[in-house]
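Okay, so here's just one chain, in structure tokens, the form predicted on its own.
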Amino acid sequence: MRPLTDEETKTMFEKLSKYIGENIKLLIDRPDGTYCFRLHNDRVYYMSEKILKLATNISRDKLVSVGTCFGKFTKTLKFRLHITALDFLAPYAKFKVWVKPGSEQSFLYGNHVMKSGLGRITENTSQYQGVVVYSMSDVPLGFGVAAKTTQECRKVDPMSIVVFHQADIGEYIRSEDTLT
């Protein structure tokens, strides 16, 4: 387990900018105590300083993981948010969309958010901006990529995509094998 480089600081924080904004600061100096992001396995693990101090203490061959998974740097040294940072984006997400309970199951199943699913979106969101996918009784379910503007999302047929899904809670389910 060591820290991140400078690139994959500035990679994975180009990442986590697109959901949450400038809101990274507020992950690091929370009012509980200093977290950090450390680097295991080429996933990134997000956890308090007191914990990073007891995980020195476990060789690094023995050692599975430790705090939250954030995500994993692909071969290309690309970042990927994983589904178990979805608590840690929600509270602090600057846009969002909310399905209508009819396509929850439909989003939890892997498929993007169709006009006809939507229920409410952030004002002002633009395309291709990453967003946070609710429940009509705001529970996070995952997250994705807007496919439209919000003032498209008004005049577009209710078969178009209008958010691309990336990752939702039911992965717990489908990927339990891989999830670290």
Given for the second form:
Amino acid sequence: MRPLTDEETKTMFEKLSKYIGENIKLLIDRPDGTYCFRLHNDRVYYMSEKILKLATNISRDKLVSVGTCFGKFTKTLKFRLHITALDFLAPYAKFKVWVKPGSEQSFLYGNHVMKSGLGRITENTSQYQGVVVYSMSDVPLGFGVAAKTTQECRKVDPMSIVVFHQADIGEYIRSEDTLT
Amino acid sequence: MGRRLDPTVKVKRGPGRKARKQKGAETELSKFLVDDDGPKKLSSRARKRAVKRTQVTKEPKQEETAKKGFSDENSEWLKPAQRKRKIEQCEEDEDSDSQWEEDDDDDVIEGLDHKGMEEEEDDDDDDEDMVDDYGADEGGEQDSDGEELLPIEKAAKKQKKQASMKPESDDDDDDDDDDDKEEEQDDLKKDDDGEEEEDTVQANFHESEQFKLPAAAERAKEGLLLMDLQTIHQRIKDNVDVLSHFSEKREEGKERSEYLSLLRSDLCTYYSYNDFLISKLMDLFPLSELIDFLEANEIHRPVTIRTNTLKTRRRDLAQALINRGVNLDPLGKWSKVGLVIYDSSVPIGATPEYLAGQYMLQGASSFLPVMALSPQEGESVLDMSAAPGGKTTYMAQLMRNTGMIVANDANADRLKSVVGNIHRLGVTNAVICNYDGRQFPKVMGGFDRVLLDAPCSGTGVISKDPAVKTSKDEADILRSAHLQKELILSAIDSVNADSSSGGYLVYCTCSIMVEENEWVVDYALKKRNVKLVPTGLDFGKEGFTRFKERRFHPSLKLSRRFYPHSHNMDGFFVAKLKKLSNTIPTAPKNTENEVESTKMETAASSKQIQKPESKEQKPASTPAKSNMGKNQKLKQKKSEPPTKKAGVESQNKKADGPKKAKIAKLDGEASKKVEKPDKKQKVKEQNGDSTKGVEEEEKKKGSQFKKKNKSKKRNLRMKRMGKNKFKKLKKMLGQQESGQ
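With the form predicted on its own done, generate the form predicted together with the partner chain in the same format.
Below: every chain and molecule of the assembly, starting with the one above.
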């Protein structure tokens, strides 16, 4: 387990800011203590300093996970955000999309969100903006990328994609093995 | 588009669907109904029932007399089956977690009408006497079991009830009638008996009154013949019946053991167990309970879920699930987060609420160890055998994501499920690692609380995994027990006894074998400074303090056992231990005196572990000695066997002042020779005696036990000692004995 290098930190924060903007500092300085990011086996883990101290006692090959896994760095050093980060993205999300109950299941299976399934969308969403997807009962379902701006979404036909799927909570069952 | 509906134009319509029904019922009923309860206002359902009642009374009297009471001379002693069955059913329901099953029954009884509640209940009772209960109660029971019973199981269940009722009627028989008369009446019954299930009391009298034990030759033949299951089942029933009233019902000349061996082989055949397991179960349970246990293992326990209070509340979750079409109820008074699922139109493990981490599928028995452990906020907790993570996440939700949890499991594949569940349920204070539990104190220690859900033989969860019935044997059980003993010692060593809020360990298994449960805890009590404390679970059977030839510490009755047939949850064992001190007592008592003086091995009998332990003990014990000594002394006065060591220990620690100097000297000198420790031991003891008179009392207690061991040790050492030394020893011993 090691702290992130500057490069890695920059890449990761860029990715995160796509979804939560400048609220990243809220993730680090929290009222209940300082939290930090650490890298272990190419995965980024988010944990409080108290846990960090105790986790250093565990040897590298035996440590499986610490705190919450946010995502991993690919072989080409791109950062890929995992669904496990949803709990931290959702409260700070800047742009949100609500999905109708009928197409909830479709999104949970990994499909993109179509105009016909779109319930609500925050104003001023720009194209290719990172968004967090909610159900109509305000349960976070995952996150994705907006395919169209809010204005365009109103005009476009019902069968076109409005949100590209990136991660959804159905992955907890579909790809349990790859979480760690 | 179609024609628009114009509200101004009113189209005349005839009577609708419902209008006809409502009117029709009234008019039709008035034809039949003889107004018996005139002033009483009946609801529509009650009215319908009354109609049916009148219809039934017109049917041939034979049925009625056969059911309601017997018109021939048997009416005094022969009672109709049904009422008792109803009572039996109610009792059975109450035995298992009664909360929701009572509700079910109530629903069935009261129906949907709210008006004439009392009337309906009266009606029901009457109905059940005379009329078929439309399968309502049975349906209710089936629902509460969680799935439909196979026909054979239904029959078995009924026969079980009949059998348990049979002794009651049998007792009457034996009191009142001769065998001849009974046989006559049996014949009569045969004629009357058109019914199948309702009159199984009568049916039982068809078979021979006396249960005849088949001779050995016959049994050998049976092996080849392939007996039909129903016959075997009947034979089991009869056998159990005879065994419970052995003196009355036995055949002349047949021993109890013959009946038992027949029962054993029948049970093996009928329930498909191997012989070893059936024998073990026969030792554990009295015969009536044994049948219940075996039956309970054939059916699944109800599906239960645990609300994740980090993300939602039970009430909101229940509402959301009901909206999805799930039929559920709160688990019981003992749990605020549990829900039991009766049936569901959606897969309960794949709802959006599940994926959002609002609940977790978990067996009811798995709630118990975490409730017993009750981790507090801000503590550091270790879960030594965490997969698949249900208990870990429950602990995290009790701690509200504060403090720290270390979730460990030896199996790397199963750890993936722990990771998944932890992330899904939003637990942020967990560290997951993949060690063998036995390595634990070396990796990290000083936890406030530890939970050890030890890997076991799984005899409590046979309903989930029927392979256990045939695959387990003596070696498996002993192997599990050995592993569990090692694990519990490591777990105890990982607890910090001086923790301000904790110092607790909960040991639990999903097994009902005494070798894996009480024996392991008893072993821990002997080997470490721990004691049993109440689990905080107010239901469940107490653990055994003795079993067959084994005797356990009396505090073992603070542990709890749970059974599928009596609590409707998987078989489980929970014990909560509190660690009294961080020092590790050395195992054989005769070497305890030498711990202070030497850091080396003494005789062959002492274990190798002692060396590092004694080393550990010295630095650990020196700072806190004064405190320890006093605490231990107090505790000593309270309870006996675990403090045997504590007593000796305190004694060792007390004689510190004069000893310390000696130790320093002696350490330098006597590094290799084995004789010296013995001498020092004697010297020290005497010093101890003279300087601290208080100790004598304790010493006497300890010394009773020491004496025997001492002689063994002495013999071994004698061989190595020189003549002069030996003489000195003898002298000292003589002095000691005379002193005592």
